[in-house]
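The data below hold one chain only, encoded as structure tokens and taken in the form predicted on its own.
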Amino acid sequence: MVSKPHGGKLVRRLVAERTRERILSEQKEYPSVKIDHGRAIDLENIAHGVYSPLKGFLTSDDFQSVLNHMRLSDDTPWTIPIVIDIVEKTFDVGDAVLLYYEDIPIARMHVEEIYTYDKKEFAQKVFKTTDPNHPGVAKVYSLGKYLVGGEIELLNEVPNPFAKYTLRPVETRILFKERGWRTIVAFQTRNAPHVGHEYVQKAALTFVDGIFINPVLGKKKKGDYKDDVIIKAYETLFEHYYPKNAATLATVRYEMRYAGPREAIHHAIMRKNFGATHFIVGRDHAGVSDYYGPYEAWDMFENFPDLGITPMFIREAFYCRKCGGMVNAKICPHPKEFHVHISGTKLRKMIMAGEQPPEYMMRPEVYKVIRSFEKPFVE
């Protein structure tokens, strides 16, 4: 059966039509804060259950339980803290504030609580480091003085040029159970697809009815491939190297902790709202540089039994040359000098100089998609 909403309801955070009116014509009236992107997202997935069971952001006593224990206060499994910050206190405790994106009010807010916090101790706990160099801890120490803790209800949306792309969790739910699939494995991505992860995921899709390739679309470095490029080079390979109704594609937007296996449970947890029963947990999954180890995220979920979702660890896959194929270092006997691993780096810097890369590497329909694109990766 499609699992369960992690805290057991699928949370919906949306105004009816009138009360919405009712607000943006009053909405002079309320405190307002400005947002970054970031914010405006986890408030978009906190709305539309993606973040089940938040109805907004952390209170302290949430905020302590997933620092302390990665639970929430009610015991909940969770991770990463879903936290607004502001820089000086210009409302109070009671009021109902709208937090706004580039002036558009994305939501109001009903404050339950301001509080301080430790920003070392917030970073030394979730990222396991303080080091500024680290993209989250780079981050965290860039917040303001005070969190804020309280409900929110979505407005408006934050403008998406992947709407059509777009699925809500109460839209997967229904999709995979108009699929007849029972059991859904997810798999989430940044990148345009190499042999390497299709090994990965039909490995995976070997013990369930389908899966659920869930790109994550957001704030992207030099280099990184752009979102449509992901995107049209995953429907390529679904038409030309997946049975047809074993697959299916929809994005998320979520901005990048780089928490390593903290957020690893984490990005369990939106799957399974999503409606999928398996997750693939990857080698250095949510990692950066070398702050954590290539496989601890696979050892994080056995603190979580009750967490809901299966994580299937499915060791990185390379060419043998011996063997003649996709393996992993499981089911293969040979030395290193036989394996040829894919670097995703490597076919970039192929990719960039029009130099296709072997078909062991990229299937030769993905490569002709982003070749297809005058500027496939982000400047």
Contents of the next structure:
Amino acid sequence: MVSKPHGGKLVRRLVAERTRERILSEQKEYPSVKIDHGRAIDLENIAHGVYSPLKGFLTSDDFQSVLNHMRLSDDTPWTIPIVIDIVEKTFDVGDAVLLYYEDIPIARMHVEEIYTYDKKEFAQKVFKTTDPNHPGVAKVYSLGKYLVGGEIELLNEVPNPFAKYTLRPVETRILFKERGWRTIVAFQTRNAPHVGHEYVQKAALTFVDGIFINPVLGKKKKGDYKDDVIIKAYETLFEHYYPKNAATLATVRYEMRYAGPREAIHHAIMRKNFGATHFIVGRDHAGVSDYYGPYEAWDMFENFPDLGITPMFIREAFYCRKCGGMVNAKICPHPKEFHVHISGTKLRKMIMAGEQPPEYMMRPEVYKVIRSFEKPFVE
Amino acid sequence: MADEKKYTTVSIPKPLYDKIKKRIEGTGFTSVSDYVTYVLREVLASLEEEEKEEVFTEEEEEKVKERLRALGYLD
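Form predicted on its own already given; the form predicted together with its partner chain follows:
In what comes next, the whole complex appears, and the chain from above leads the way.
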């Protein structure tokens, strides 16, 4: 049986068509708030249940409880504050406001609370640092003075160039059921796959009915693979190297926070809502630079016996010349001089130089499809 | 206060308390309360797991299947 939604029930905050039309026809009567792309896709994730049990942006009770206890105020595990900020108060508690992304009214929000917060406390507790060089901390420092809490209703989808690859929890749950999968392991990624990824995924798949590869699409750093390259690379890998009835690929839109261990829990919760029963937690999961220890995220899961999804801790894979295959530190007895670690950075450099990586690093079919893009990396 | 978690007190037999206190020595648990909270969360979560799976309406399920077929996820 697929996982129960986090908090017990899959949240869906979509308005009926007639209500939607009425709200849109009256849109000038509502106070308006402009939101960025990251908040707009947070809204979609709330509305489609990816963030179940959230029905809206956090009120101060929940916000403080998440900061201090990594739980919502009703004790449900929750590690990343999902908040919306404003620079000044242009509406009051009790108002309904329309949230706009660019010129599109994305959602109606029922304002339950407008509250101040301490940015340094936010940064320290979520990211374990107040260093503005940390991208998540920088984002917190750029927020407005107030946070606004309240439930939302989705009016319009945020424009999505990859809509056909974007499945919602209601869809993946039915898909898994139709495929007869009772145990599903989810894999989060922001990269085109190399052989190390494949090893980790297949090691996990050995123990469950199906694997759900769920790349995160959205804002990326310079030098990262572009979204369509990731999708095509995985499609190619699936075509040539994955059992047809045991693997599926669908994307999720989400703005990375780079909060390391806390975000690993958040990633697991999202995949639980998609129906996954297991979640692969990687080395330095959701980390950036050296703010977190390589396996710190693994320890974090010990705090959540009630998470409702089973973490799978699979060590980083490398090629061993003596073993003649992909292995990890636990199963390989040979000294380091036989080991070849697959570095994403090194692979990207090779690809940019037009140099085909050896087959033990990247499947030739995957390399070929990446090279078929004129510019496969974010510039 | 918003940043203060609300706690309550429950009673457990003293011999059980003593057994737990001994058991958590040298572990990461700093108090009997922490351990009891951990265990209760685990027990409640496993009970909830056994509850009935969410069911979608037939109409909703058919609509979703149609989309999944159109996208090539289902035959």
